[in-house]
Structures are given as structure tokens and as C-alpha cells.
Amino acid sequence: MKNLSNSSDYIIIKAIEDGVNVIGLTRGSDTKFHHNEKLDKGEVMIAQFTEHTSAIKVRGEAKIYTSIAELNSEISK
């Protein structure tokens, strides 16, 4: 992954299968879902942590790239 400005704030998610869900969660005393995207196989999403987004949840098989690690999400069967 190439260095991006403030790259620690960004993650890249690449769907390995159809139907991968990427869910943004809010900051604050009550954590809530605030955004949901569905990716099909091969689609890539670049997401950023912001003043509103404190966590990102990935559901489904995907490769996830951050400034500190590259990892694969897994499906429990």
C-alpha cells in the first residue's frame, strides 16, 4: 500500500466474495451504526476514521489494509 497523507486514518477493504458489509460506527457515549455499504467480489472501498466514525465493522470475506497491518476477515461456519 502506498503512503497516503494521514494514512493511519484510512483503511482499504477489498471484497473477496459478494455481499461484504462495511459498517461505520459513531463516536460518543452511545455507539450507533451510521453508515452501511455492501461490496461485491472485487470491489474496493477506502474508508477514513473521522470525528464521527470511531469504528468500522467488516462482515464477510475481505482483505483489509491499514497502515499497521494487512489482514483477512473470516466467516465462521
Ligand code: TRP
The other form holds:
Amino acid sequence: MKNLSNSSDYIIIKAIEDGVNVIGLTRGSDTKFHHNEKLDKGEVMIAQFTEHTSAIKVRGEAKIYTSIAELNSEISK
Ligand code: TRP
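Could you output the structure for the form predicted together with tryptophan (TRP), given that the previous block was the form predicted on its own?
Complete assembly follows, chain above in first position.
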């Protein structure tokens, strides 16, 4: 993997409910979904920003840990 300045950052997502989606979005001029990982309650995904992935969307209730913040994603009801 190319050593882009932002490419080695890790993100940890821990699902608080079943069916949390972790969606990878492409790097470059068009931003598209390229991967959708479904997590059930308690499951953890450890991911990096890469040459192919510039953004990550989390849908559902989860704890998200990054070097800049620890936060919860929520579903508004
Ligand atoms: N093939 C993807 C990539 O190397 C895998 C990936 C990395 C990914 N980080 C991600 C998928 C975050 C979803 C979310 O970029």
C-alpha cells in the first residue's frame, strides 16, 4: 500500500445493535460505495483508510474509535 499521509489511520467500529453497516467510499474524483460490511451486535471491525478508501460511513448504532474522536453513531427515531 502506498504510504499516503492519511492512509495508515485505523478506525475501529463496534456494533451496539444487529445490522450495523460499515460502508467504504472510494478515493478519487468520484465518490462511490465500494464495500458494505454488516456487523451484528458486539462485532468489531478494524479498518484503515487506504489508497482505495477515503471515507467510511457507519449506519446504525455503533461505537467508533479513531485518533481524532471516540463517538457513537445513532439512528434518529
Ligand atoms: N479493499 C478495501 C481497501 O483496501 C478494503 C477496505 C479498507 C475497506 N478499508 C475499508 C472497506 C473501510 C470498507 C471500509 O480500501
